[in-house]
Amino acid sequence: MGVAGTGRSERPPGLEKAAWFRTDLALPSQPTLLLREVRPSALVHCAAIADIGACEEEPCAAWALNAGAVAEVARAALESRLRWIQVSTDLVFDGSRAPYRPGDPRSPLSTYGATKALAERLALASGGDALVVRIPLLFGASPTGGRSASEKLVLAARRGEEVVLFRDEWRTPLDAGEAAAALLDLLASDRTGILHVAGPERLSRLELGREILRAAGLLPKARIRETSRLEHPGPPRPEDLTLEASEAAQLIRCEFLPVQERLARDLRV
């Protein structure tokens, strides 16, 4: 089965074997035109402005891509009778009632979370063969080498910068490669509605950050500032976004390694 990807920029490194279509999905009609050109047999839609700060600074752009494009993808997918997944986030919750199950009410605290919450509603309201999959904080390799939580942290530490790690923000982090494999398994299923995919451990951002720096050989030299999420500027940060993911686990064939083991494989220098 061939794979095609899309983005606003040129083809990222590492994706030479995939067809690549450069387009801006936030522009009117672009999702429909792209799907008509590519004619995929299935679709994983994960295009989004995912940086929380960027969404606060450019809310119009965030709403256009994170929600507006999803509305059009949903219409085009229904027209083509296309099986598709809308990738969402644990940040549709406010962090006050973990662990979160797929049917729990959405309660986002940030513009990013709000745009993704609306995207979920649009996908599910389309009446097509759509599945919403919420994923947690991702670490591991990205095509450009600087987008994931682990990559950003390692790059900053190697530059000698002070890294800020929250001791009171909890997530169920997952390796990006494992998340991708899980999405393909779920795409092949016949499930619709909402599912959660989550890593095997509940860790604070401080615990995860230390594991990342240790695996990269940057402890004890890294400059770490432990702090509270309550001291961070910008929109409120949820306390605990632990995802309950037992339903999806029954449909996923790939094994999620413990964070320490996965990082030791991926980041050891």
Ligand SMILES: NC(=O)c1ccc[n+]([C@@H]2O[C@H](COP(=O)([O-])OP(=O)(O)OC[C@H]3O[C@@H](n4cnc5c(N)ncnc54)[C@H](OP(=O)(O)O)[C@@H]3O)[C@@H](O)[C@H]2O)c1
Given for the second form:
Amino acid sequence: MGVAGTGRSERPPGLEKAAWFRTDLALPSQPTLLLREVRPSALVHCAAIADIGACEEEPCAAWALNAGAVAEVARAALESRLRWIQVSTDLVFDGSRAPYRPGDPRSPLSTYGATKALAERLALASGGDALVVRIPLLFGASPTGGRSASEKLVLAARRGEEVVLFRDEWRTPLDAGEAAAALLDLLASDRTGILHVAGPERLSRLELGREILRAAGLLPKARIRETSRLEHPGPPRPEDLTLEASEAAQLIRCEFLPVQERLARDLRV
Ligand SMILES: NC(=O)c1ccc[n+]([C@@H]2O[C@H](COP(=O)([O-])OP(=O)(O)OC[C@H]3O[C@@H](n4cnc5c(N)ncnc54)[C@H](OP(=O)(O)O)[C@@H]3O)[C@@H](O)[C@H]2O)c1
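What would the structure be for the form predicted together with the named molecule, rather than the form predicted on its own?
All chains and molecules follow, beginning with the one already shown.
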């Protein structure tokens, strides 16, 4: 099976075997033109402005890519009868009613969450062969080695910076490679609608951060400021985004390792 990837930048390292298409998907017609050129047999739509702060600072750009491009992907996918996944996020919820089931009402607190919530509705309203998969907070290796949340944390701690970790924000974090494998399993299913994929443990941001720093050999030296999400500036942060993911678990063949074990094996920053 051939694989093609897209981005605005050059092909990231490690993806030499994939065909690579450079495009700005936020520009009108680009998603349609790209799909006409590539003619994939299935699609996982990941592109987004996924940084919460960036979405607050540049809301027009966030709406254009996170929702506008999805509307176009949905239309083009329907036309070509394409099986596709819209990758979504636990941040479509406000964190006050965990654990969240796939059918629970959306209640985003941030611009990012709101753009992704609209994207879900656009994907589902198209009536095509679309599956929305909400994934949790990701950690793990990125192609460039400094892009993921866990890599940024380790690099900041290595530079001697104080790192801020919330003791009262709960997630079901998942390794990015495991998330990708799960998405491929779900792409191969014929399920439409919404599914949740969750990591194997419910951890606070503080607990996850400590596991990452421990795996990188940075404890007890790292300077950690344990704090409350309520003290953080910017949009309110959800308290508990635990995802109930039993249905997707039946369809996923790949194994999710406990967080500590996964980090011990894979942390390469
Ligand atoms: N990371 C998480 O914890 C997490 C959790 C839940 C859901 N998600 C979802 O997972 C997906 C990927 O998130 P991520 O964390 O991997 O984000 P990321 O590291 O910022 O990657 C975003 C991707 O989108 C591409 N992109 C951005 N703007 C683009 C544009 N205008 N045109 C074409 N491509 C563009 C980027 O390519 P270039 O770099 O080349 O621009 C990059 O490949 C998103 O849909 C996000 O909502 C992420």
